[in-house]
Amino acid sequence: MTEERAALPSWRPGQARDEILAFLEASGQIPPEDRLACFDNDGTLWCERPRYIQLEFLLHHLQQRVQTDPALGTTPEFSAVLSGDAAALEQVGLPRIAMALTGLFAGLPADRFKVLVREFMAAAANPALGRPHRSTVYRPMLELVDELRLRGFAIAVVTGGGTEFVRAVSQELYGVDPERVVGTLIEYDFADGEGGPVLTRTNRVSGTLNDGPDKVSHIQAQLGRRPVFAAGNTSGDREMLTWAETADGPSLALLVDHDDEEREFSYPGTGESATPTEPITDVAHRRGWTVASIARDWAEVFP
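For the form predicted together with a further copy of the same chain, pop in the coordinates of just this one chain.
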């Protein structure tokens, strides 16, 4: 027990840590092939405030492009974004803006997009926290990833964000291979070029956004097994967390509660889920999920 407590040094003693340690201890009973742990990304593995990191990336490229092509900034989506006007932003809506921004990369080969993401992540910083985005991953969650991996778990990142955006940095930040990143996927166009097949990004989402019930369906489609552990922080993670919780044998559903205005941010986990539901913290208490309060349970937040 002493050894295991030493294993999660950034977690303060308390109910959340006790429940996690109990699950880690019980995980030996789980058949190896069922040891799959699924982590939401924004707000669960890395910081999502004041804006999604991917949105920062898209805005960065929009600003660059508008400098050489000012007309681009006059579309309703881009002028709303560039003005920062809350009413205009709300009127156009995040989904439409996100798709317009995604379109900036249509026509790029897969490898080129990966390079752009890595260049951005090597340099850009969170404007409110004053630390690089790459250092806004949550240290307690990385410790938990390590402990699960030590016990033979496959670790997957299941994000509402862009699959390829997260894949570009998942190995470096989390040790997660690209095939274990399940997200919102942009379709590729296939062409049989002179030097072999060429895949270029389009501006079309493949299938559906990876949120809510679709997280469950996409996990099955891409990963082919049901998680016995899931972590999330918004209503968009509700079905995934319930799916893990109701698996046979030992299981754990973990909700990160952002309640620490001093060290990070304080906001409810309403998320962008299409289905209005009860507050996710209420769901967690009702179903007996493990709730990690950042203020109470995390001795350290960032690396």
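Just so we're on the same page, rigid core means the largest C-alpha set that superposes within 1.5 Å between forms. Positions refer to the first chain, counted from 1. Note that this is a predicted model, so its numbers are computed, not measured. First, how it differs from the form predicted on its own.
- When the rigid core is held fixed, the Cα atom of Pro127 travels less than 2 angstroms between the two forms.
- Annotation for Glu179: C-alpha shift under 2 angstroms between the two forms, rigid core superposed.
- Residue displacement note: Asp111 has its CA displaced by under 2 Å between the two forms (rigid core superposed).
Switch from the form predicted together with a further copy of the same chain to the form predicted on its own and print that structure.
Keep in mind that what follows is only the chain, not its partners or any molecules around it.
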């Protein structure tokens, strides 16, 4: 006889694991065409501290560019970033800084940007954890993705980060096809070049930052159906979790609570683009969401 496979081996016994297993068991009642699970990325599927991985990528290329063009580092946006001066960063503002960093890749062919992301991810490491960024994905969440996929769920990554940045690695890290990544979109320019058509990046954002209520509208616009499962970790995921939780039939909203300073980091789940009216953990308990405490519920954090 073969031993029965244990589900979610990196999850400790407890309420969170029990609630997830109960949802997985009940998911057979959900019509196959409605089995959609949406996962936030930063802080939900991979580590987002001490800085976002995409920000590390942008800073890496900014530093390279400044070496060959020192004047670039004197612009207010880049000077604030390179100095790390909190007051200067606040004065310039995150939107201006984000657009300036995005502009570093304006005019770059779409395929070339993907190559740069993969090269960075193959070599860069988390400075605080001393682990390659590629190995700071959360093992318990990968196990959950696998369990959902075994039950016929389509898996989507819904990120506030750049769509193309996450698409470059989503298949390798999560087994998620690029077309199932919903993020902040950059516009492209199409032109007829001497060697054929050319598609290049711009510094223009298409639509809005993919955070808060916009996550819900972008899921509908890009995926065309409502999730019955959603996982996130900040107030920027509140609307997506609420939308999934209130779907007809079995549904589950999962909040990852970063409360393990020894193995990862401990910090409140506040979003970048909105001021929460109450802590997201309070929202979770009030609405009856499943809360996964990293300290309590995860036997292992990283692969």
